[in-house]
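Presented as structure tokens, the chain that follows is alone, the form predicted alone.
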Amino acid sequence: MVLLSPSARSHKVDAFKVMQILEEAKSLEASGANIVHLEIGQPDLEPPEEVRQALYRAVKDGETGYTHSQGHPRLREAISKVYSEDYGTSVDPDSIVVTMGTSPALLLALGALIDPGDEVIITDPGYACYAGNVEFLGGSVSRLQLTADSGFIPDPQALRELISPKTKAFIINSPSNPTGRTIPRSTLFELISACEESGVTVISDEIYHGMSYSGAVSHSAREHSKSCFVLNGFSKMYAMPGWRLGFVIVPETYRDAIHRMQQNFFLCANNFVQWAGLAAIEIRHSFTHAMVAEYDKRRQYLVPELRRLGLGVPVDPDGAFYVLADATRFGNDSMALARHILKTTKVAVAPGIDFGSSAEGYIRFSYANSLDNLKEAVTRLSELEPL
């Protein structure tokens, strides 16, 4: 019998270490342990009642078949209106493709942009899954190093120096996972200009937009250029992570390619969930303002408490719901340290190495959990011993 083996391509996709910690935490819970989850970026708040009712109505009304592969026209028109009202930029609804979460949107954008051997620049630290998507498609990753001294904000001149003839794209994520930093408007636009000068396409991951604090403001890449891909979705801002609803705004040159890939790979996003997304947009201001205020309250509690525990937070996060903290006082191997913390304190956290070599020795804490649970986590972490 011939033994089959996984493809060489599949080996290029590394494990998502945050999910490994989550799975280990779930195993401990199954054996009776009480775990405080600060490892996963999953909002603990429930979606608005209007959103849930819209889902129920859609199912009751038989909205369970396929939709247009780009998504419901009404939903795309509503997304277009959001970008007009919130960012002052026009977006043709026909440039929008509704996807099953933002992850497929990223895969579609990269699939339209890169061929084997092409290069994509990502930040380090940066979202763990960017590299796997690029390498799965045969591309290579070049990493723009971010430092605590610069507040984990990308430097446009360093980006210019990193761009090579093979560079096809640069992925921007603001507010950022894992640093929780929001790129200032002037810097964001300079980063985009640096790419356009060299014929490099920007992919702007805006999934945490609207979740900024302390006067920080989320600006869309579309405000500066219509040649950028924009990724966004409903999982964070509307507390709908398991509903798997996102979208990509596509530059005109790539519309046909993205449309054909969507038809072949995903067909369309879930019909009834799209109706829920439409309801979320319609009531967004009343819900999201209260949600952001709640996250800010948690942020203001957690950051000084982590510092008190001896974890270094070099710069206050001002967006998303993450704190990236220097944990080298307790150990230099962040994966081993995350497992140690889980085993000894029953607090689940994300290892910094998942986000790039620059984050080794760091631990990422998510405050997408209740204030009571954050306080319990701090109490448990106060007993933490070094590795």
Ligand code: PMP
Given for the second form:
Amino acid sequence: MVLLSPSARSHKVDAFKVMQILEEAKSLEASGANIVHLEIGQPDLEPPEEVRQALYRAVKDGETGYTHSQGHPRLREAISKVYSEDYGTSVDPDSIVVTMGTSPALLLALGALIDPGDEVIITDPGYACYAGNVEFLGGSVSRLQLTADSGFIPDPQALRELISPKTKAFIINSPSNPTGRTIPRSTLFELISACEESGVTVISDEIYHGMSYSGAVSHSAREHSKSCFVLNGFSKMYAMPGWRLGFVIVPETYRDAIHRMQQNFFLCANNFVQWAGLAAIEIRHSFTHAMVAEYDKRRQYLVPELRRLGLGVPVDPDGAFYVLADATRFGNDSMALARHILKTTKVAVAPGIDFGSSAEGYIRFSYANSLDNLKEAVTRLSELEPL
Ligand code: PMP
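Switching conditions: you have the form predicted alone, so give me the form predicted together with this ligand.
In what comes next, the whole complex appears, and the chain from above leads the way.
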């Protein structure tokens, strides 16, 4: 008998622990529990009705076939216009590839950049899925440690010291998941310059752009250099996570490679969803400001409440919709603690370890949930016993 087994490559991809907690919370819900979800980075807000109408209209008009593999020209032109209006930088619509969320855009960018044995620098803490994508492609990750003392902001000098002859890329994510911190413009540009000096390509994951508070501003890597990949999408700022729409801005050298991979792996993004994305961009000023103001209200409520509960928030988050809190008063094993919190308080939270070993002992809270639900979570957490 032939023994079948999954590929060695598939074993390189660890479970996404935030999704594991979500799945465990869903099972509890199925048996009647009332869960407050603070684990998943999923906006509870909705884009305006016009966006749905654009989708319905597109389906009705028969926009159900394949599109150009890079995406509808009108959507790419609209994205390009956002970069000139919001960042004052020009982006050729032909350098944009529309994807089914930011996740495929990440895979395409890494697929164009790395060969087996190459190294990619990611921050620790940093977004949980980067390492799996790199290792799946045969690369290895090298982690740039971020500390609470430096506000979880990457240090350009430390980055320079970490770059090796094998380093091909550095992934920047600002505002960051999970720290909720926005990299200041001068530091961002210095990080990019440090990479360019050594022939390292920057992949700038800008999915939380626009979601900045307390006067912080999200600057695009494109403002500084045209040789960076930029990833972005509609899941967060436009509150369209399940619609699956994103894009990658591709530097000239890699356009043909990305185009061929997109044709082979994905063919194109969903046709009618692209029309909804176009509508969302066209009316963005009518709803995104209000959304950001709402998240800011929640942030201002949650951060002091977590501190009052004995969860240390070392730096005030100023972007995205996350708070990374030191939970060592309650336990050192963050996955076990997240499960304990879920079981005993019915609040679902994300374990810090998912974001790197330097976030072990931390818990990430998402405030993409209503103020009422956040208040309920705080009431429940006030009963939390240590592990
Ligand atoms: N990058 C970061 C930093 C994220 O937090 C997420 C979603 N949690 C993604 C990329 C992927 O988002 P999507 O595929 O929904 O666009």
